[in-house]
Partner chain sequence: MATKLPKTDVVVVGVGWGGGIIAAELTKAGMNVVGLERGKERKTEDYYMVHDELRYALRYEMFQDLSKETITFRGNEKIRSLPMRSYGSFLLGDGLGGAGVHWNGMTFRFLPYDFQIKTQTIERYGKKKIPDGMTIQDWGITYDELEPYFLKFEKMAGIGGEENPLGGKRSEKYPTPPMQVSPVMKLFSDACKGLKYHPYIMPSANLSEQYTNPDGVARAACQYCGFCERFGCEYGAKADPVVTVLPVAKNTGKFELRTHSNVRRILHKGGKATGVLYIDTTTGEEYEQPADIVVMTSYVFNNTRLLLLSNMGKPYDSKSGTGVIGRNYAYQVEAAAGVGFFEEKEFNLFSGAGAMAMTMDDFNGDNFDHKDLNFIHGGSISYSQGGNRPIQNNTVPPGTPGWGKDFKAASIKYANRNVSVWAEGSCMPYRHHFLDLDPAYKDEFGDPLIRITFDFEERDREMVKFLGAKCGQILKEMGADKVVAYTEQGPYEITHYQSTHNTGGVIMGDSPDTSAVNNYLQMWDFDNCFVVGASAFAHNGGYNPTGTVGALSYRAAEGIIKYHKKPGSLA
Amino acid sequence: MANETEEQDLKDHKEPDQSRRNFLKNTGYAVGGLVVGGVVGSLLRSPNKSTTNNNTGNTTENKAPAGEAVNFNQALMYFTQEQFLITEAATERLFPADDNGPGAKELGVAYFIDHQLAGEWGLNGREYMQGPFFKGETTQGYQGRLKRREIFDIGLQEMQNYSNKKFQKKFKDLTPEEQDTVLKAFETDEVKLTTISASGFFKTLFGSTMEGAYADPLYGGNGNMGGWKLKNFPGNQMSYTKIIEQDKFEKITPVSLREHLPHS
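Structural coordinates of the indicated chain alone, per the form predicted on its own:
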């Protein structure tokens, strides 16, 4: 009888723990599910998502092609998927790919902007944001209570609204010429907004696009240092002593901050 009682007690002790584990797993909390349950999760999981062949019952994985490096920095930290697609399309028109090299999409500019909005820049963390608020002079730039991430939220939604109104399509689905029309309408304040300046948003978007194309890849853009290569910019070199005395231009392979890590 004692052994039976002990076995039953042990069984009763294990069941709640197992039940709790199943609950956490099913509700997305296990194995970091709380973090990867939303937009970021779908992006991280989709390349390796298991799929089952209904005819054979075999399970296969959709993996990146052999030899293709996966950039795990390309994941969303602030944007919704819709906001990201609008930004990606808009920045590609502002910095398009051509025979000279990659455009904003290939350089990962939209990821750069997303990562910046998720941090202090998006929150205006290092700026005085208290009232009273007055319209600033041209030389002062933006003066107001809205944070940059809020300006992007409004601006991207208004771009979508204007696209739907004028062309009956989402911005990402417009032709390049139609997308240029929308961007031009914002640049010239043809679009009348009540909460923000359309041209002010355009300037912020344009400036962020250029920063994403030319900043160190550490920050999410300038993929493969493609922006630097377009300008023959050497990046973060440790020294120029070998060429400083030369009278001719020396083209140097660019170096990112990552290259300065200590090697074991």
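Numbering follows the first chain given and starts at 1. What you see is a predicted model, and the numbers here were worked out from it, not measured in a lab. Basically, rigid core = biggest C-alpha set you can superpose within 1.5 Å across the two forms. First, how it differs from the form predicted in complex with its partner chain.
For I243, the Cα coordinates differ by 2 angstroms or more between the two forms after the core has been superposed. In a rigid-core overlay of the protein, R126 has its C-alpha displaced by under 2 Å between the two forms.
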Contents of the next structure:
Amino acid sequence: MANETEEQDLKDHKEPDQSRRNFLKNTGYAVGGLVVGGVVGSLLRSPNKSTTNNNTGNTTENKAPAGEAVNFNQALMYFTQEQFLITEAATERLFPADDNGPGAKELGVAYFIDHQLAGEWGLNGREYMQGPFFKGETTQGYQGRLKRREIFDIGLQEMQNYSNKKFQKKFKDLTPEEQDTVLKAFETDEVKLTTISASGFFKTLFGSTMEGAYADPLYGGNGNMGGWKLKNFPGNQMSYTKIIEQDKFEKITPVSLREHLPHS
Amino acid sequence: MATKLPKTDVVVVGVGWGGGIIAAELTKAGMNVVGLERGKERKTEDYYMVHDELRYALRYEMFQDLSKETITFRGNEKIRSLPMRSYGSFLLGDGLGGAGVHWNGMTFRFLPYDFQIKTQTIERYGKKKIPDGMTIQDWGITYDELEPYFLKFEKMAGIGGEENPLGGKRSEKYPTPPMQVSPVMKLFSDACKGLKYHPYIMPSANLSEQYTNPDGVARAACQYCGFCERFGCEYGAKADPVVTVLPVAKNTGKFELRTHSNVRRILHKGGKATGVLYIDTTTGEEYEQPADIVVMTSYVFNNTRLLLLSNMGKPYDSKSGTGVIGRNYAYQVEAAAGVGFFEEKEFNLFSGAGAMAMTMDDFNGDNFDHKDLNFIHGGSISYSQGGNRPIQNNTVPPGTPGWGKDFKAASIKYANRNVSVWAEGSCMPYRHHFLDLDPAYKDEFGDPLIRITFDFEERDREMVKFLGAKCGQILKEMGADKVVAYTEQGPYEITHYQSTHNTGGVIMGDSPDTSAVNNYLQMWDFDNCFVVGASAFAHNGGYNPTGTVGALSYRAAEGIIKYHKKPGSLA
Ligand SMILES: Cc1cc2nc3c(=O)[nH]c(=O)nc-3n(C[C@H](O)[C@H](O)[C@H](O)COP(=O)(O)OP(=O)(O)OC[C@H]3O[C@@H](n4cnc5c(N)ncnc54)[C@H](O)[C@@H]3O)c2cc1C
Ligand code: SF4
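Output the structure of the form predicted in complex with its partner chain; the preceding block shows the form predicted on its own.
Entire complex below, previous chain first.
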């Protein structure tokens, strides 16, 4: 979906004035086909549906195309929309859609990262964050005082800055090749940052992309268990005694943890 | 002021494998035992949603909360020690059952050579074979003396395996049959046999069949569910203290378990331990638990730390090489390994169990000639099929980019086509590797953290070169199309997982000058205080430690019962 005006819309839009419903109406999403602009409009698409702009008027908010349940999980707990869009574009380059199947964007990886940052992981809740802080040897591991949330805030902003400086465009508007150039510059510390390590941020971004692609879908990524299907990973199975000695590769339909609770 | 509680016969500090075994044995013998565990209670029903790789394996659900307490680390004494702020190198147990809940269950007996390493090395190669600064010493006990206790642990846990053709003598077979053999295990076994090595099915604590142990505890068979290491077992099939020894202790009516109880000091007077001081972490209240006997089973780090904090035993001093508490800290050398990629074959690698593996000892201990080698000891070499979970297993052939389209394609293609063979390398102690209290960093109560001073040595680099090449050779013989052998040992890094096989600090031996405890794990200086765990290892062998920890725990239990009847030194 081409959407050059997203950032502009974001700036012009005065959030609190409008209810979500009005906003949807005004952007034309609900009536379909007219505008399909605006950040929120673009975020509302279902992860498994590549287009949303051919709705014909009978689609209303929160009503998904036939047979597809609305995924209420696809909203933001921590990121701003801008941060979300950078993350979505970046993770899609790290793990792109291809002939094998869905990439990070379709799997919902950016939602996953957002949700993780909102909680304990984003706050380094179970990590030792007491001072004094000193720069250590690399063998001694991370010694900064910043928490993951703050590192993402800085890292994503620096990606935006670097894109603007090098290509005079926002990260999400770069061509895939240009986006890769930016990511590589972070990966190799070619970008020199004073507050955080560019390569450290890149590593966390990549690690959480893998997590978002392959964690149980209960966390908001791995949409429709699409990540598991890529690898023929059967997810949460109770027993493999029948195949453990078997020579032939066994393709098993994956099952997620949701199956462990009764759902009416 | 701490509230003083009624006295008990025995107080146990930390309720994992060590604490659980001690509690069961002593209560069966009629003693009253209070178990203090700082984590929460655990039970099999907790694992209803356990097949969650993110939560358990990557967010460390079951491990010690590092925001409250961690360790500090430096590679040598010239560097400033800094805290391990997030998990990496090892994962600390927490809660009832300790690390015994989320272990794999690979259950070995250290080799006869291990217990007499110094004597046997000198006998065969002469004194010069031991380099300057390497502080290996005999353990003050022989394999034969420890054999009955190994057997006791194996029967309690229901260990199944094949007899190790190159191991110490067994008085009886394993109590259960070995686990099933997957096609890759068979490839490994055939390859080793082709190379004239001696493979055998690894002894496992994941039950191969339903089993009732000598205490009458019945457990179900392993389902090869593939969520084992770092996870609790939803079937109770993996031997862990919660499903084996703790119910036995509880049934005697003589075991009082207190969870959320963090021990801060061992109390003592006139060369005798008098009890412990602990905090109820739910209320913040302090308690004193007096006891006739104090048993420390709080893992390597807190066994050492609590002794240092309590001024018990002579702290180790690396300058003079004297003192004992903190001495001979060692680890596991894990860098030697190989990965093989198979183009034609796809294996069911998502299935498996923590200790479902094939292993061999041809290059472990002194089972091979070291005359022309620049190292002593060695390691076991294994293939294990624990279940390749998708977040943590993205092994791609060398030359593949680290991310993007090609990475994605390769990580998918090889998800069920990559096989690792690895060595569990032994680790020798050195004069300059030790544990002491950190001068700067504190835990949640303001007590100093334990500090590790450790790095890999020339000996480790030589051994890794040697063992890594063997791993590669086996993979080639297994028919892998591409083989990468890892033969380089870098510096010790706290940042990536290697193993939770930390050893030493309160080592056993036959002299109070060079050891903290005797061969009943009784302190030389405080005869009513026993310090149990891998803290007693004088070096680390070429295996996972817990089989030997279990044997030593049974040995200590016997010693405590003896002491209870007739106090005094057992040595
Ligand atoms: C992921 C993983 C896999 C492993 N796999 C294997 C394997 O396959 N084979 C093998 O042989 N070994 C394995 N191990 C190692 C094995 O788990 C340990 O050797 C074993 O559990 C040690 O038992 P322990 O009783 O000495 O200590 P722990 O099990 O660590 O128990 C110590 C207990 O003491 C408590 N404690 C600590 N300090 C205090 C305090 N101040 N006050 C009160 N309580 C305290 C802790 O909360 C903990 O519950 C593995 C470990 C891990 C983490
Ligand atoms: S692999 Fe076996 S022992 Fe391990 S958790 Fe699964 S069922 Fe339990």
